[in-house]
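A single chain, nothing else alongside it, follows as structure tokens in the form predicted on its own.
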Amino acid sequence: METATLNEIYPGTQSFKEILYTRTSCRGFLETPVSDNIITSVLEDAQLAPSNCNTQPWETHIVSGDKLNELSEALIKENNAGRFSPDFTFDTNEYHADHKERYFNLAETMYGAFGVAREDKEGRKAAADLNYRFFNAPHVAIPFMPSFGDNVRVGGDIGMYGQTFLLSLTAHGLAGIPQTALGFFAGTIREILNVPDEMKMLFGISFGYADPDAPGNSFKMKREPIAKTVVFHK
């Protein structure tokens, strides 16, 4: 008896090296928003991540329509008011070396992307302030997590569950972006979503079509060689 390929099984289904390449950060959508049984596709691949001890520490909240748009008006009151909120502590002053300059280069060519001078602070501030308007994404997905000892192998399978979910949206033909700096408001989220205060957010992923058109779309950040990231032993 002949086992059924994958491509069998889900017609169209791309390789995993094609996923894998085609994947970038989105930083323009389209307002066209995606099908429900779309987005529980993406929700199920998603839930095969792997987890410390198979505790799967996930509650995802899918945000849409007019809660969005709550959300981000929420969002960018907060920021104007300097009013922060993180579970976790972020800093890029803490980058060094290769890792600050990796940082420098991301900001100085999505920058450029949108036309923004340096010294230009108030098209800076534009440009960041995209974030909380989820680059006009029709969804955002928020993974809030319980919180476990210091955290660490819990914030792991978190991002694990997010790789899964981004290579799924590849798959399905759609556009994602995993953003820390909604992570600034993780208090204010759980305020409009009412989650409970003992449910963390390390970051979100804003989703939907890609703008084609978008100046944010119109570049793709390289990666360094392995033989610059990883080390043999034999």
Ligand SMILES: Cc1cc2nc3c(=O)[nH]c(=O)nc-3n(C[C@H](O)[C@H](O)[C@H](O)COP(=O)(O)O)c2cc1C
Second form
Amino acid sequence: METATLNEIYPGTQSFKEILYTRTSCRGFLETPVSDNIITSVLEDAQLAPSNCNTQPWETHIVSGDKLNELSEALIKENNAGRFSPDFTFDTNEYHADHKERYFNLAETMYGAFGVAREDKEGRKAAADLNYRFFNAPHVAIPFMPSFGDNVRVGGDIGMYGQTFLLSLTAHGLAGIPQTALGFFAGTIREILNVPDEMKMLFGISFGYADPDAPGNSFKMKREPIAKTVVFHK
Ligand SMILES: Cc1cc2nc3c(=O)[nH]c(=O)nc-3n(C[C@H](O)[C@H](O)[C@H](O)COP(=O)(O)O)c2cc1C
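Condition change, the form predicted on its own to the form predicted together with this ligand:
So here's everything in the complex, that chain up top.
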């Protein structure tokens, strides 16, 4: 049996480095839907993510079309009413030192790109609320996970899955954004998608074709040099 080359699988494919450096969180999508074939190809790639004991603890729901509109309306309503239903706690006040600084830097860069001033609370809310319109994306992927023990390991597996999914999107000429903001309404999302309570969620990934002119896509977050994040032992 002949083995397909990478270029046959993804015609015009980029190198790993190109894909890695091109991937960025997309906060503005074109309405153009992604074909079922391409979505299937991304899902097959994501399926190659490693997981503890090869448990593959993800059940991914892909939401599009009318169902996506229904979900968006419910999320906007719940968000405006302050009715949060997360499976896991999340408090940015817990960030400290370098992590807090990086978080502030992201907030300033992102709200700056949307033209919102630091003290403009309403403007900030309006920009944050774009999460619940999926930044105009035609699709969202929601990887649900079963609950095991304190859920840390299964959460790690979902992270591996998410990054593989995101890199595959990039390799297919698409873009995506992981969204903890969606996880704040895990209960609402489960209800609308008819998912049992036993299945938990951390984040969703809105995806589609990036709108190059969207203000939310006008910046790229930098990373620390590895000297700040790596310790070598010999
Ligand atoms: C698990 C996870 C959840 C995230 N949740 C959100 C979110 O709710 N809204 C948002 O705008 N960005 C979200 N992000 C995107 C991060 O802000 C982004 O990854 C970070 O700033 C680095 O930028 P980059 O992804 O463009 O390299 C999330 C990222 C991850 C990994």
